[in-house]
Amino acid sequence: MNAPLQNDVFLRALKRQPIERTPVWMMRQAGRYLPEYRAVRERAGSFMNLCTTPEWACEVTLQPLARYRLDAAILFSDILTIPDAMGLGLEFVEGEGPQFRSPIMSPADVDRLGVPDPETALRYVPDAVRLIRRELDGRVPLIGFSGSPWTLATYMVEGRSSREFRKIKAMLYDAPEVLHRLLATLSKAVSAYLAAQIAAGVDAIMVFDTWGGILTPTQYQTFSLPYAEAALKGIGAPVDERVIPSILFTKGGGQWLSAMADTGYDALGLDWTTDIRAARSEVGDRVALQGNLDPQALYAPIPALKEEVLRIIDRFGHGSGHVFNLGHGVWPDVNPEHVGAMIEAVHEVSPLYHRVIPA
C-alpha cells in the first residue's frame, strides 16, 4: 500500500485544480550534473548496469530530492529499454551514446518483433518503481515514462543517435506500410510498459516524443501523434482506480499543440522555442502545460536566471495548469547551485500568481 502523498501540488496542477504555487521538477533531474550521481555511476560500472539494478536506479532517482525542493521524482531509466527487451541489444558507447547491435534493417526484422512482457523482460523497471515508492514514503509523486512509438522507431531503424535520420525517413517514404507495422507494435509495447509502471505505483506518466519535431506537419499527424495517442488509450484504467495524469512532450512540436491537446493527454510539455502565453491561448482549458525554460539559461548568472524564471511564470499568467520545467533535459556540466537557484525562484515568485484576486 502506497503512503498518502504529503505534496500533491504537481498532480493538482496537471488536473488544472486550484494550487497555492507552481510546481517544479526538471527533465533529467537525476543525472550527470550531480557529483553524487557520478559517484554511483562509477560504482555501477556501466550505464546499463545502473539502469537495470533497481537499488541503484532508486538511489539516483532520490538524489535530487535530497538537494532541492522538487515537487516530483521521475524514475531513473532510459527510453530505449523497450527496444532492448525486443532483442535489439542496447549498449552505450563512451562518447558516442546509445547503439543497437541488431537494428531494424528489413521488413522481416519488423515482423519478428513481439511486445515484451514488462514483468519479465523489463522486470527491473517495475521493481525499481516499487522500491522508489517505498523509499519516497509519500513525500512527492513519482513519474513513470516511456519514449513515444515514433521516437523509439527512429533509434531502432537508425541503430543509434542521428542528426540526419536518413534511414527512418527512407523507410517512411519508401515503405510506409512497414513503418506503420513497426509503430503499431511499439504503441502496444509502450502501453504495456506504462501500465506495468502504473501497477507498480507511479503517480503520473510522461511520453517523450523527442524526435517528433523532425517530421513535416502531415508526417507528424500520420506517423507520430496517432501512435502516441494509441499508446495512451491502450493503457486502460488502473486496477486500483487511481487517476493517473499523463504528459506528452514533443520536442519541436509547438506548431501542433492544438492537435496534441485532442489526444487525451492531460498535459503537454513545451520546449523553449514555444511562447507559453501563446500556447496557453491556443489550448485553452483542454490541457495543462509543462515547461519551458531554455536549459542553457542555467549557465546564466543567477540574477539573470531568476529573471528568466519570472518571465516564464509571468507569461503563463495567473491560475493553475502550469508545471515549471526546462524545455528539455539539464546539461551535464551545469552548476548544481544554479539548478537550486532556479527551483527556489519558482517557490519565491509563483505564489503571487495563484492568489485569488478580489472581484
Given for the second form:
Amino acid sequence: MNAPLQNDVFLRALKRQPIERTPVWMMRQAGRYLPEYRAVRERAGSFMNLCTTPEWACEVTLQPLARYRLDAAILFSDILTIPDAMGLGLEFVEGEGPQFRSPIMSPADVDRLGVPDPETALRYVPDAVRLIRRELDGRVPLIGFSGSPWTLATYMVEGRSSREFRKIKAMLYDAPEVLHRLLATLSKAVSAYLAAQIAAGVDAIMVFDTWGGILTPTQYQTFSLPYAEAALKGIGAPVDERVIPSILFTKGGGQWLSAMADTGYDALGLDWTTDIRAARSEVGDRVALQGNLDPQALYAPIPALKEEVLRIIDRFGHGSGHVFNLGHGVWPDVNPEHVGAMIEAVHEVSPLYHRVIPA
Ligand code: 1CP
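Having seen the form predicted alone, I'd like the form predicted together with ligand 1CP now, please.
Entire complex below, previous chain first.
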C-alpha cells in the first residue's frame, strides 16, 4: 500500500481541480547537471547499471527532491528500455548517446518482435517503482513514463540518435504497412509497460513523443497520434481503481494541440515554441497544460530567468490546469542554483493566480 500523499497539487492541477499554487517539476530533473548524480553514475559504472539497479535508480530519483521544492518525482529510467527488452541490445557509448546492437533492418525483423512482459524482461522497472514509492513515503506523487510508439520506432529503425531520420522516413514512404505493424506492436508494449508501472505504484504517467514534431501534419495523424492514443487506451483500469492522470508530450507538436486534446490524455506537454495562452484557448477545458520554459532560459541571469517564469505563469493566467515545467529536458551544464531560482520563483508568484476572486 502507498502512503497517503501529503502533496497532491500536481495531480489536482492535471485534473484541473482547484489548487492554491502552480505545481512545478522539471524534465530530466535527475541528471547530469547535479554533482550528486554524476557521483552515483560514476559508482554505477554505466547509465544502464543505474537504470537496472533499483537501489541506484531510487537514489537518483530522490536526489533533486532533497535540493528543491518539487511537486513530483519522476522514475529514473529511460524510454529505450522497451526496445532493449525486445532484444535490440541497448548501449550508451560515452559522448555518443544511445545505440542498438541489432536495430530493425528488415520487415522480418519487425515480424520477429514480441511484446515484452514487464514483470520479467523489464522487472527492474516495477521493482524500482516499488522501492521509490516506499522511500518517498507519500511526500510527492511519482510519475511513470514511456516513449511514444512513434518515438521508440525512430530509435529502433535508425539504431541511434538521429538528426535526419532517413531510415525511418524511408520506411514510412516505402513500406508504410511494415511501419504500421511495428507501431502496433509498440503500442501494445507501451500499454503493458505503463500498466506494470501503475500496478507497482506510480501516481501519474507521461508519454514522451520527442520526435513527433519531425512529421508532416498528415503523417503525425497517421503514424504518431493514433498509436499514442492506442497505448493509453490499452492500459485499462487499474485493479485498485485509482485515478492515474496522463500527460502526452509531443516536442514540436504545438500546431496539433486540438487533435491531441481529443485522445483521452488529461494533459498536454508544451515545448517552448508554443504560446501557452494560445494553447489554453485552443484546448479549452479538455486538458491541462504542462510547460513550457525555454530550457536555455536557465543560462540567463537570475532576474531574467525569473521574468521568464513569471511571463509563462501570467500568460497561462488565472485558475487551475497548469503544471510548470521546462519545454524540454534540462541541459547537463546548467547551474543547479538557477534551477533552484526557477522553482522558488514558481512558488513565489503563482499563488496570486489561484486566489478565489469574490463574486
Ligand atoms: O550518461 C548519462 O547519465 C545519460 C544521460 C541520460 C539520462 C539522465 C539518458 C540517456 N537518459 C536519462 C534519464 C531519462 N531519460 C529520464 C529520467 C527521468 C528524469 O529525470 O526526467 C527520462 C524521462 C528520459 C526520457 C528519454 N530518454 C527521452 C524522452 C524525453 C526527451 O528528453 O525528449 C529520450 C528521447 C531518451 C533517449 C535518451 N536517453 C539518453 C539520452 C542522452 C537520450 C537522448 C538521445 C537523443 O538526443 O536522441
